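For reference, the chain that follows is the form predicted on its own, supplied as structure tokens.
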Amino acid sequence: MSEMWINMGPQHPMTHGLWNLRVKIDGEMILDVDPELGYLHRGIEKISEDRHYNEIITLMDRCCYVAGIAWEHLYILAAEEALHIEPPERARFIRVLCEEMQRIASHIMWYAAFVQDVGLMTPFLYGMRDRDLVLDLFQSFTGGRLTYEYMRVGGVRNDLPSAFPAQCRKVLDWLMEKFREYDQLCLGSAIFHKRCDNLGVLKAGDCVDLGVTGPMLRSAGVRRDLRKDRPYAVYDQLEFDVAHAETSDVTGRYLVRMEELRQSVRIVRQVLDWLDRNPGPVLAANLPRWMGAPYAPVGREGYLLKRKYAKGVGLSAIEEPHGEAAAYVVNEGGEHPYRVKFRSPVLINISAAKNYLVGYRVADIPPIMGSVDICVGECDR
């Protein structure tokens, strides 16, 4: 019998992360796949139940360790929502200005990373360079290149320095330029076409049915993008299209995130010029300095009181990299989240694998899972 059961991982240069592809083979055609989760799982979501709000947000940059920032943002909407709090209008946009810097800075680590798993070195290298440019922007106003820590709930730690918009602009110009170099090297290779067209078909159909979204589902033809059917933030006053492709397949999902980059670049450029001719605070007044510290200021009779909320429940959604992310926050009043919940695209789209694996070659596997922007990270918390 010439069926076997092969590992690809857990620790494999195909995964990008700590994950287990189990592939069912006849020779080199892929006839079944069982994704397994589980290598690095650290319970934040219970963790969250034990952590006063704002701590969380430390726990948020490291669910995603390409997308931290979307990660605070998701989260804070809907501690926000729970806890009755509204942001100043100046940290709305800031908070949209970190989302798409870091769908920037995530595309460009997935093209880096993916070109590798198609064959190409050169793009890799450049994908890197260009990265470390958005990552410099990040430090001059958070302090760090990979984790933040920068949201708050009720805005964000700090406003933005002076010197921010103009070195900003100089580093969007250039990636706009670097932009074409990407599609160059790709579109004009014949090794990336042989590797990823017609690969890794998953149709509109289906991707609804599996509840798959973000790039994957955009090149399927479906043009849902949650910062249009639902904005959030402030994404109702901005412009820009929902990238889109046809193809279904793997290099329709390039095509999606290379335009995804374009229109990322824009929205960062409209919301500097708003920045620019609106000042104002970034963090809503009245709020204790550190949110949800666990006690209030000493009373008359000198003991310590404990700090109360209005009970509430919030759920948000944003379009994060990958695709669509939720959270849930259920506010009981005291200083710490009752429960906290949140939906990963990344779980999905792996879990849907079967769905655009069987039927092809096991060299196919590398460009067809690259093309899925894994992050472990948030999908097994």
The other form holds:
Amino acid sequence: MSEMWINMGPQHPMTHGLWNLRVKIDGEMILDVDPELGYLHRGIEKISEDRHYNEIITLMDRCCYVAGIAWEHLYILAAEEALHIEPPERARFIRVLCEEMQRIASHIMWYAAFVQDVGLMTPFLYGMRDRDLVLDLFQSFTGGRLTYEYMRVGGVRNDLPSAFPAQCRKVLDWLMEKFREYDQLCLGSAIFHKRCDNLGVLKAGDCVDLGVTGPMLRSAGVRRDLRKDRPYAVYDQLEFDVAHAETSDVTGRYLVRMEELRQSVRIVRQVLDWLDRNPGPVLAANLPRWMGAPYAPVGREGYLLKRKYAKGVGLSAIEEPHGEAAAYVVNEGGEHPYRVKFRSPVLINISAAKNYLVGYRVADIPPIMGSVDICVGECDR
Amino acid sequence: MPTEDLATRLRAAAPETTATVEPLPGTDGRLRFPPDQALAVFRACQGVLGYRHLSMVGGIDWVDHREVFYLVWSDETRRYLMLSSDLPLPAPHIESATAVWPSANYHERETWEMVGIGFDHHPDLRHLLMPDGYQFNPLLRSFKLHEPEELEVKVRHV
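Output the structure of the form predicted in complex with the partner chain; the preceding block shows the form predicted on its own.
Next comes the full complex, and the chain you just saw is listed first.
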């Protein structure tokens, strides 16, 4: 049969976002692939050069639409380092709480979308139902369900409501019970194994060479997790295990994410206990809670942009739900950052597509690309 | 790894380099090297020094030159190292790191189209996020975003 290129995307059930996977096929066999990106490029790095430090937080939520608050955390860590600001301890714990809750929401979203790629409809509905509970929790203290705008340079906007810990523990108990059901639905299904085992294999050495990070890397047996290896915020005070698998295939990535869900629940519980014992401020003194208009109101001395900060650079890296995300903020003493650079884990995981797709069949593309967990928002920025 | 130690080990691995190491918080340091020694520095960092993972590549448009930086990670010491090089205008270019870190491919494509830094011997240097044939480098300081007052679009009714 003759070879030909086909486009899977930009609108295709496989893509989960706006991007195009060009595939060279011979019959059913994949010979070559070429990801085509940029459909969702909004120039967030460029716009950031024209925004005050707090205003960039708004952009971060739009950066990744399933893990917005994790990107807020990433940016805030770099910005605070660049501006030489220390947040209160309680704010650090609340941020970790946010990041782990976001990881739960993001992984459940991934689960729901991925199992649908494999052909199972029921788990999709289960996943969306349970993700809503986490979003409800977010709504109770940020007011948002998708774009939160909750973190601030020097802390977070507001403390948690008094009813939050009890509600959160209730949801965590529910989720732990449901995670068992998730596994029964998938791992107990012969269809799931037929469609996922030994598929999309990317071995540890290739993962490291190609820069692949996150659950894809850990499913190949490399236990790199920035929360353990380079503890940021308060992760060094929390107990959790790094989820990993040895199979390097789609099933391995599923197992890693499911274990990460359980570990995230474990972390959130510890953080809730800590927050119960340690009340205190959540924002450093003299820093504004509000996001800010382009021009500061006269007389608002506490306004962040009215101050002059010493020059500095900030580098942060977090274990985002999709993998290793990094931010580099250059502060040249002005009101805006001189340069902001983000590393998107999804972009690099997609860049290795040739290495885990070639040699498989066209029908294998949805489960394999589904197991990568693609968020085009952060990929294109 | 202390910065002096890193400089010594780099000089032992690649004697011809004149790279210097300065401290950068939260990392092993920032290693500055002249652009013509790029490949030797990359090889030494990836090989003997053990920074196997390239995390990101980016460019900064300074007033009188452009800077390219690489963030690399070592699984052994579990630390980052930043490499950076100042490239002279008007045609800033540097050797591609793809021969040493294959993951540099997309990073360099992005840096090339956004900051206008050329990467010599890159296997596939074409647009990544921008459409093919795009003429500008959006992350240069000379590429202006609209001023707030200009955002007011005057609608002309026909």
